[in-house]
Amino acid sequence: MKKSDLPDPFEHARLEKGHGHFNDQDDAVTMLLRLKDVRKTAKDWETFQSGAAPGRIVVPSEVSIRDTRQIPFEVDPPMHTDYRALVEAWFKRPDEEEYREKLAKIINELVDEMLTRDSVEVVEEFSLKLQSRALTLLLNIPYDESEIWISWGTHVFRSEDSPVDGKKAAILYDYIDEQIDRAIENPGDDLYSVLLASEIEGRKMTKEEVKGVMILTFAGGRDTVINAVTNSIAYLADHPASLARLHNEPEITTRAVEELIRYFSPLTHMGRVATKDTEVCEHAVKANTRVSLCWASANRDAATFNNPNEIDLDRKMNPHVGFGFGIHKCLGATHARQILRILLGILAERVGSIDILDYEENIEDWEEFQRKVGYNNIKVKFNAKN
């Protein structure tokens, strides 16, 4: 087995019967495992719904570090529509060949940087610094901001001791209150002016719902991002060939990027809370008790995907929930994509071949399954292309 191979955990549940379980501090978790009832139960959110009490539908529960609400995350419909309608065209921005640009100068200088070094360790050297800087660019503020970011280390609710810590948790919030007060005295063409500046329902949107957006915009995409940026530069060193493919066929990089997404699934799953007695996979479901969608084990549905445990770079149909599904599909895919596709692009002109002399593998722990997510720690070596 390849340094780089995710291996899939949920497979024999999968084909026996749909479904598992855990328990997320006394709180019950039934976990969904096949495409379909993922798709149909994410679909659903009259029956399934994401604005329970904030931070609940967050796996693992959030509810003990915050009481906002991150927005339009944990909100249904019909409010959900408005707010998603209000920011859509901030979050697709990624797309303008200005950003673009923008976003290759900040990958190209990193990637400067690690060619000078014997070794690099990804996660914080790499990974970190490439999303938090990136991030400067979708909130459209000042380059330096990103050094306080990445001195929050790469997650900004967990710890090694703790999978919610309130007092990690605590600086991120003062540091977006302290954000949104800045806005209000200084307004400028920054994410937290713009918020400030909207209109809901036909009155200005207030502080509480401006921190929802700006919760979300800064955790949803970090532990993520992460993993997808490691992830990939991990498969990369272990096949050279692929690396060499994307420079000899840049036509490819986009269809690569959704591959990678499937199968490296950055996000293992994402909760739902029951509105009323039902059943999943021929499983009853309690109201008022938890779901989780699981986007890992969806990722690897032999229903839908052909050889799933194997990385195919020609893979055409590819109808992967990598970013979720339904209403609330993830707000910053556009941003992660290009990350991804302007990352393999230049590593495919650069870099020759990649060496990895170090890892130490990052398992989350659902009880009945262990899951590699990526790692605490990998060290490699990028290697100039002569």
Given for the second form:
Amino acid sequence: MKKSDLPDPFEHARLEKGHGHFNDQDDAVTMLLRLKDVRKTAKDWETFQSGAAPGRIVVPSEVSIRDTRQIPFEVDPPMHTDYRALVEAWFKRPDEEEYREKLAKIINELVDEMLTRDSVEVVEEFSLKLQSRALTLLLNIPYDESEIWISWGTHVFRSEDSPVDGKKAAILYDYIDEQIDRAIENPGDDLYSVLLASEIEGRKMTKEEVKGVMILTFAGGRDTVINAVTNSIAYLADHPASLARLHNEPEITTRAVEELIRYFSPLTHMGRVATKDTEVCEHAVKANTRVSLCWASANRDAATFNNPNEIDLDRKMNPHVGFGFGIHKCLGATHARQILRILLGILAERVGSIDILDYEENIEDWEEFQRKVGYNNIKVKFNAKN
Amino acid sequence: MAKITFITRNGEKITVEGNDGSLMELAKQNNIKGIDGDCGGVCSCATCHVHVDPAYFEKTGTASEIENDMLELDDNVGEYSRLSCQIPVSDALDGLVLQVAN
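Form predicted together with the partner chain structure, per the form predicted on its own context:
All chains and molecules follow, beginning with the one already shown.
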């Protein structure tokens, strides 16, 4: 096994029964493991709702640490449709040339710094910085603001000893409250101000609604982007031939990114709450209980993917669910895809090889399943291309 | 060179010309509304869904199983639905008319 491999802990259960069980804070979750079940369930928002108590569809549940509803993520149609339409164009901005150029500048500067060092701890010193600095573009706020977010550390509300830490969450929520007040006092062309000026159902968005969108933007794109970036670097360190191919055949980059997202599945799963007694995969699901859509398992489903445990940069048919599926598919996907496409391009152009010096894996504990999702830390040396 | 006509959801008709690549890429190059092609053409996002004019369905061919699994769960799916990222542009498609699904 290579250091960058992410094994699939779900295979046996996926084949044998199609679901798993996770007892999360006395609100158990039935994890759906097969691609077709995951897609069908994600699509059926009437039976499997997102608009439950705020925090309940997240696994582990954030009900005990959050009252603010994340928007549009924890809302069902018809309101979801209106909210989503309101923010969609803003979150597509990463496809614009000017945005991509700014992102390339951020990444190039970071790579400059990495190439001067004998050892880089990728999670804190590369991925967290990249994620935070790129987020200033998505929010359209000054670059320097990223220093505050970097100082928070890698996890916004995950602490070392508890998967759900209310004190850490409060840092983010208080910060967002302050920023909304600042935007009210002094409106600009940042996301806070744009949301505050937006109308929904013929009225202005409330502060609480704006907060809901902002929490989603911060929390949804932090660990996920950090894991995707860190895992990409570990993969390229282990597979120098892939780094060389990305340099010689840059046209494969888009496809490569989709394949990395499939394989890494930076978000393991996301929950839904059943609105009535129902059944998935011949398994009874009671009303008001939780299921989860296990993207990480679905993305290794051999019924659809040949050699699912291999990263195949040439995979042409790749109907992965790494960004979710259905009406709630990842709002930040355009931003994330551009980060990874530009990152791969710059690394291929400027880095000849990467050596892994030392690392500690980040293993998620879902009782029945132990899943490596990335690294708590990983030290590498970036070697410049000759 | 094939002339391809896209009809968007608001009824706008746009005829464009292409030689190679996929119909999704052709639509993206010409900013056809409703064809996003988010995943770049690997059949993962279903944001390039079109209805093929029945007269041309033989030429574009039918969807593969993987493509069908995606279409099955998409909005506005019909008998002549295809994901345009899975259809290569060729001279044989000259005159093709496509209705953008979403």
